[in-house]
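What follows is a single chain, given as structure tokens, in the form predicted alone.
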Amino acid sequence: MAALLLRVVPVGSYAGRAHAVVERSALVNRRNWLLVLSGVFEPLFYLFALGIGFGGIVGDLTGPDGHPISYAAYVAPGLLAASAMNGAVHDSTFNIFLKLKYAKVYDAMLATPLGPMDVAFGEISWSLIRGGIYAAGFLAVMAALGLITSPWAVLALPAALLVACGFAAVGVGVATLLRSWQDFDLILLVVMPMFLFSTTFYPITVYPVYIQVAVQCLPLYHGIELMRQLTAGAVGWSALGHAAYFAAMVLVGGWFATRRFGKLLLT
């Protein structure tokens, strides 16, 4: 791949020494590991007072296959798909701005044999091992609740970590639009109402037909319907239309963010 790249992409945009901006990033978080974990944490809370306390409540709901299942099986795996969500986006756009912005990490990078391709490419993977880090925690608790009842569960992380990476290729490309943190705002209107509404906590079938369309345009949407599936062991034809649609979002913001580093900082 990154031979292909060599040969395809403009002379000087690509080095293929991405992993030295991962390396670099695991060495600024050697001593913070912690704080990245925290992430692990909140679709916890999530799982433990909506699935399970309110989850008491609700009963049981009609699951991807048709066959009733947990409430607490029914929203963990929305909340799956958002802790992979929420762990790209915060590296991909709050730790991107202050880098490019305040801290000119980038141009010092640029300085050394690494071009504007290595470092949108390595920024993506450190966002995407964040995202896939919260999704093995996040699966491992799920596992241990007797919440994954298919085999198919075991494509589930790798599913996680495409959904990161669509979420993170954006993240990057969105972060060089930024002007202030107040911009930040805008961000949050995003990612809030997409993780209450891609149907995370009820089906779609509750909304009119016009806002269901709405909500299936959403990519949040599509990490959700994926993992169900997967989890649920209800794997159809729509498995792949859903995970197209995260490898468009790879190749679209991996693309855009590239253009808009290089245009930022070599020009």
Second form
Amino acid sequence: MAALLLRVVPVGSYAGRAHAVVERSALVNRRNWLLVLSGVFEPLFYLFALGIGFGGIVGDLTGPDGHPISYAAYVAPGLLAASAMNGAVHDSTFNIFLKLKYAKVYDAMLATPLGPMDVAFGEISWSLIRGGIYAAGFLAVMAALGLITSPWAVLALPAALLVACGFAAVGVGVATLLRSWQDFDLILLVVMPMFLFSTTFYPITVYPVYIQVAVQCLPLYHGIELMRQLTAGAVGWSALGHAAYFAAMVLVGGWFATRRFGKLLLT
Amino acid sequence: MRPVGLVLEHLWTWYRRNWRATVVSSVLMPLMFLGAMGFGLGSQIRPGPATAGLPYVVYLAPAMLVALAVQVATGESSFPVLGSFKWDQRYFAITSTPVTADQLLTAQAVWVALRVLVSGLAYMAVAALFGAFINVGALLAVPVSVLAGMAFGAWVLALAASVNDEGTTFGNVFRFVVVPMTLFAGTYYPISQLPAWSRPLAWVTPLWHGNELARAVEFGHMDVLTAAGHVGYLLLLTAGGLLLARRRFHVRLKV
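To complete the pair, please output the form predicted together with the partner chain; the form predicted alone was given just before.
Every chain and every other molecule in the complex is listed next, the one we just looked at coming first.
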């Protein structure tokens, strides 16, 4: 096993010190805690504003099991999946681009005993720690508001991490292609419509059929469907399909990002 | 007047080359929000007392204009102003000529107002094509939105002239003030939907007054005295913010 690992992983690319990278991120963000915490609040603002404000106007919608559910219970899992996406995309594009191109953090790290895999594991771990805190906070509020009706909801936390992981893997790959800050408008142009139109706020049936098909191709749609099934306790086999979409994103994005990083940093 | 015009010309020269970068955030975004919330979610909302009996997208469109104005004013008054003090220090270059700090601030404020105006007109033109505006009176909502934008933007100008750390301040303003304001100050639904104790929080915000006015000029139903009250409050906020910004500009540009 060890021999195989040594052949697959080039010697020196992993020093077993990924925790040092996590520690660095924690140190850097210590003074920035308000901005870090704000990731918890933004989806909550939306939940309160939409759940309570629209509650009296929209009426009940059809839940994943066919029973009517309140608008707050409908929109909450959508916001959970969307915030996992937003956090992961922000972390993996904006922050990585800054460190890669301007702050040269990774060049500095690679000049220490750390290898590229330490850097990758460390950055991913930090991103998942953050995402996990956000998702746990949001789920706690959902539970307190009585929006969780099934023990399946326990799986919503790992599901949120899976969604975040998928977007982060693709995001890191994209970050290595960015040329300047202007390109972030393009990312915004992908993420914002996905947030708004992937059935976060209303059922897919409002669209004509051909738009429905297009929306069903988007990753966030599958994240939201997965989350809705879990928090409503109406889990079917399709949940595996939704999860598989993100597993594929992790694999493809991860493969591409690794290749690009090797090219950018090790030559 | 001429020095103000020269500073404006300088801002325009930069913008003429870089305007494309602002189209996404200042025109496309609000249109996408209008599409998703107004048409998408709106299809689940039957016209009722909460929407003043109107289709939801029509009810939302003028308030979205005001929300856009506040966002553009915030963006245009934050990083560009801080950057002109700190990064390229062009404000110091400008005030080392016969242009005074007051003239510089005037030009900067007028510039913010112009950006808000142009974004608002572009948004309105497209939204009207989709039938989100039903009344010519909606055109009056544009000056209303500029006023509401300035009532908030002037304070951001003062803030940008006061801070020196670009890292977190504006991010926090956006996430903890602008976004909640957009969500809770009557843009998407009347604040009567919220619990009574939270309504005074909306009354303080310029956005709520702008929303009320913008809807009133398109749909009617507001007596003159109430309207004058809203306008007066927005003017007062604008004046207060500009006075504070003036003090901060003078302190920071003093040689």
